[in-house]
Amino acid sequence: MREFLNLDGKVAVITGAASGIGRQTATLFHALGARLLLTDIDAARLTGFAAKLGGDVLTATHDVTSEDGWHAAFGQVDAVFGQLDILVNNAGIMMSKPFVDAGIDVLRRQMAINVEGVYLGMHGALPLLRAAIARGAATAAIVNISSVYGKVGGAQFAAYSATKGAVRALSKAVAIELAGSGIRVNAVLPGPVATNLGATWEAPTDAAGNPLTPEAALAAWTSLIPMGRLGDANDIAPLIAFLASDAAAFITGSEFIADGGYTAA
């Protein structure tokens, strides 16, 4: 893969990097030669992971809903690496609750993290990404992680679907505005992936309203995927790496689905 995807000399910020898709993306980026600032709210897990990766890796305890937190993160990148070429807005939260029982707080919490966090990250990254282009970089890249539930409805995920649909639209709109600048913006839409994204969500329920065990919930999802399995973070990270690399220099304003055929069925 190194022959095709090359991130040598690139500096990337990856949010939500302590686990799941963010962690695997960071692992791949590092293997491909990128220098990294990894952020997450789970400082202990993030620090332990970064230590395993080795050199050229910074970490920051970072709440993506905080504008000051974003300023601090970008300031850290600039002070240590002096550049930024790639932003991966991966941090997110998934909350499951039937719409009839979901108060506005369910939407607001997910909106703050999943949408406002992406908006703040893109906005705050612009000066450094523009500087990368001025310095002679072929392109700079933003990759936003949406979800197939931003494209199709997910039962008991109305608020989550709303936020991930917003990430799709936001990515396209910003991509159009920045297309002439050399800064590319694309979205990745994973299908059901075995990560801890929903570690804090309430258990889905069956038709009678009884909570499903994690095993039952995963089995129900798996039965809907034509490839017969849940996705893995390793299925998503190479797609993110491609979109972040100069191999995708003519790709912006696009969305890429990786879901084992879930939305094709």
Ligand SMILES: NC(=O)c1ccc[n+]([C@@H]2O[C@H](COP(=O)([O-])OP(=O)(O)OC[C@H]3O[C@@H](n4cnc5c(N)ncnc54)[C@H](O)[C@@H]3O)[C@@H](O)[C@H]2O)c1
Given for the second form:
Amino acid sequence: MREFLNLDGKVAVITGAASGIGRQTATLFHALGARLLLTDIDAARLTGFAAKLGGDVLTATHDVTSEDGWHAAFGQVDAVFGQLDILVNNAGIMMSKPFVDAGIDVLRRQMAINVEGVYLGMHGALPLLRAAIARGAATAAIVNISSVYGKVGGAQFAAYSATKGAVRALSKAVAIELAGSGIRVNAVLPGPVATNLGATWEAPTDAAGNPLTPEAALAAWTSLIPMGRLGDANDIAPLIAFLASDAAAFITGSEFIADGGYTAA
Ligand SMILES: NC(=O)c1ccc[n+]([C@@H]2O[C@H](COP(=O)([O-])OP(=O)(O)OC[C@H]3O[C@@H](n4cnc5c(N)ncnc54)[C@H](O)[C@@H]3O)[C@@H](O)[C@H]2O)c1
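Coords for the form predicted in complex with the named molecule, given the form predicted alone:
Zooming out: every chain and molecule, the one shown earlier first.
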């Protein structure tokens, strides 16, 4: 029988690993035996976290919009670990603005990070992922972090929703092309999860356009979720780990929602 959820012998790159879902995913991957390259634009937070994880963890200061940054990251993985089995395209931003006020810059900024970053990452990873299969790995895996807002619309999140819908379609298209290669591509769609996402952007507003207090924003999010609570990064990381592992050997081109029932209604 295939062992469930074991990343022993695997090497993974996780972007946006300094915070939230990426950080929790890194913690779980490490506990499951993977060697890691963790990347983020926030170098101080990333290195502080990685030092706590311990051995077999590399870090890179990396902006996912930079093609050169991706080349450097994969070069580092190859030089130190000599292999790559898993890419988790997690880094992302969410900008909240009523559509009427959101100029094209709001879409372009999020497209650059949330979509172009994923595209560049998948492109750059392919040679090493192919090498993993050639070397005898059962599967290699790409897990792209989309959002429930790529499936249903989010008021004040039009541009973000567009980018996350793009991640779903992109993941499926690449999955089909790679299906015969042993490289699997899947998308995870988290619902509202308590992280730092959106913390540096404008607060959501009420119907009258007044900014919501953090407490009011939290209550508004929570009221949307049938399970009655926001998600935690721990609610998402195991799903990512499963899809990255050989336990998911027959799963590609699929998408998985973890949202406390938010999109079930
Ligand atoms: N938190 C949620 O409610 C939620 C819901 C659905 C999807 N997501 C998605 O989950 C992913 C992780 O978000 P999170 O909630 O953990 O947010 P977070 O803000 O806590 O973490 C995101 C990390 O990405 C990094 N980052 C931002 N821009 C970057 C760039 N250009 N290059 C490299 N790193 C960059 C940040 O520094 C940060 O450490 C994102 O793709 C987000 O869209 C989150």
